[in-house]
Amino acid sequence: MFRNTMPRYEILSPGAVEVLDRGWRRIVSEIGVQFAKPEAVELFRKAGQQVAGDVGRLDPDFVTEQVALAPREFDVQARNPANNVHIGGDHMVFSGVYGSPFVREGDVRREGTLADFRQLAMLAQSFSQLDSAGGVICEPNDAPLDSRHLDMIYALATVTDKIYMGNVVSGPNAADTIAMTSILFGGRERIEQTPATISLINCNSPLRWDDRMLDAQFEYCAANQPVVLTPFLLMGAMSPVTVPAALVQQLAEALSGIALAQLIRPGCPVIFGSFLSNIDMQSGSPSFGTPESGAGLLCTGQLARHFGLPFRTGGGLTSSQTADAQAGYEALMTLLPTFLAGTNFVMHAAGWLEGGLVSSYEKFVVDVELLRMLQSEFTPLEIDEESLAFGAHEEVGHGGHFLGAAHTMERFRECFYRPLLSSTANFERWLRDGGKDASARAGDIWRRTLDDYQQPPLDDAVRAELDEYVTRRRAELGD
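Please render the chain's structure by itself; use the form predicted on its own.
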């Protein structure tokens, strides 16, 4: 996994942080946050908070006390210990696209299938820049609705040996994720000791945590599995149109969700989540890769550090319908501030297209190239006497060239970044090779990667126990 030791890019003054701090405190105490689950309301009531119906008006100092119980950093174990990750500090964990109902393969846009899900997981396994395949990499629409979560977790557990994300559609689905993960890692005790999944709990912004997400959160927090408490804010729709107002709302929602997590199980790991962008005020469509979202992302990192929390934001986001130039520059508009902010957990790092409606094979490769380049760019230079290459100047002299110098010959294989996708061929050679643009070359790369894929080994007894669990639960669910 990648460690980002570069300085963080912080854009909020101490005075601005104080204003934002007063803002979220007013929201949670005067307007309140809705928790659409009686057990959640009862936990706040027992903790001495004001509750009217399912709306809690929370003491801001109580919220910060609860937030302080969450660990600043924690580990998540993978089936292959070499793929274990650390969340927090300088560490950045990259995860694939999540939640898309559709898939794009070249010029074809269609509903996602279980075969697509498995193939996208295989791609995530194959590229070292990704630490996690993700969760709902695409929606497998050809699998039965009530039991498809079993197919997804089974695929994540078998075709990859990296960490994965749990299902959050319902409490029972979360319980199935925990049960299957327990089988994979040798018992629930093992995963409670060191977590093995990360799950996304979205707030139904503005200011409402709904019952299905809370049901899943209760299951995961009780099992000590980290959850990403994420306000879903599109400015102009789910939040006011100014970045400061969105930041204040984001703080109120995320911190209240984190406080609930600590009421469920004090000390359970959490990630401060952020999904902040805006709508197009002319069409009402969501916009991604915008300057506003980039600024909000940088602010989010600074605010999460202010509260001592690991955080999630960013990714290769775009509104583009194809893996074209727009997809590339909008993805970079989000990924660059993701690195500048030092984001700890990055969802949608590869494959996101069309505002998240589409998981794209070609965009997956484009994003992997961006990740490779940014990870190289954000690796500090090693500067010493040897790197100054004084001897090369002595050898070459005035007006010569360094192509054949000893210093060059010793280093030419690894001295510069070597692209996965980009073409540096001259025009004639490019034509001879088929005149393919980046999207076409990306298509060649993902197909070749799947051809070369090798499934990681899994103990036969563990696989058999997973098979038995899936078969039994599928029957119980009526599929």
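Could the form predicted in complex with another copy of the chain be given as well, to go with the form predicted on its own?
For this one, just the chain is written down, with no partner chains and no other molecules.
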């Protein structure tokens, strides 16, 4: 997996960090945080916190004490041990697009299906830049609603042998995820020892954790499966319209959710989550890849490190409708800061389009190219006498050409990044090849990748047990 040992780009002064630190403390203690689940409120009450109705007015020092119980780093196992990941430190984990009701395939935009879900999982399995296909890669609208989560977990567990994200629609769905993951890994004890799935718990921002998400969080934390506690902040809608205000609110929400996790099971693994962008005040729609979101991302990384927490930000976010220039630059406007910040867990790393409403096959390939480039760029240069190639200058001389130099011939295969999607063909060659733009070429690439896909092997007994579980639960759920 990828380790980012380049320097972090930090833009907050120590004074600014102090102001932001005072800010979240004031919010959790004076405004408080709402937890729409009696068991959560009860845990805070028992821990000596002020509770009025379902709002906890929390002592900030209590919150930081709870936060300190969370591990700074932890492992998550995949069913193929070669795909195990480590969360935290300088490790970066990349996970696919999550939660889109629609898919786009070239010029066709339509509702996602279970077949799309499986195909997108196959793409995630095929590209080594991705550590996980994600969770709800697209909504499988043709699968029965009540048992859809079983289909998704089953696909993630069989089509890929990478880590995957759990279902969070309800407590029972989370329990199903844990049960199926337990089957896959040989029992619940095995996954309690080393977690095997990561789940996204979104805050109903501002300052409210909803019941169904909390139900899921209780299941996952009790099973020692990591949760990504994520304030969902589109500035102007779910938070005030300044980045500092959003950062302070984000701290209040994420830290309070992490404190709850530690009350459920002290020491359970968590990820400081961030989903921070803004509304376009003219269209009223969400904007992605904005200057505000880039700056917020850089600050988020610095703040998460301040609390010693692994963190989630970023992805190939864009508002664009198609895999066009806007999609390319907006995705990179988020992905490059993602690397500058050293983000530990990157959701929506490939395939996101149209503000997250669409999982796009072509955009998936664009994003994989971006990940490949950035993983290369954020690998430190080796700088020593040998690397200066003095002998090549002696060989080539003034005004000469290095193409045939011995130094070049020894290295030409591996010396530079080799693109997946980008074309450097000259104009005539490009025309001869069909004059295809990047989106059209991306279409060729994902189709070829699906053709070449090979399903990773799975023990027959495990598969049978999974099948049996899904069949039984589907019947119980009435589908």
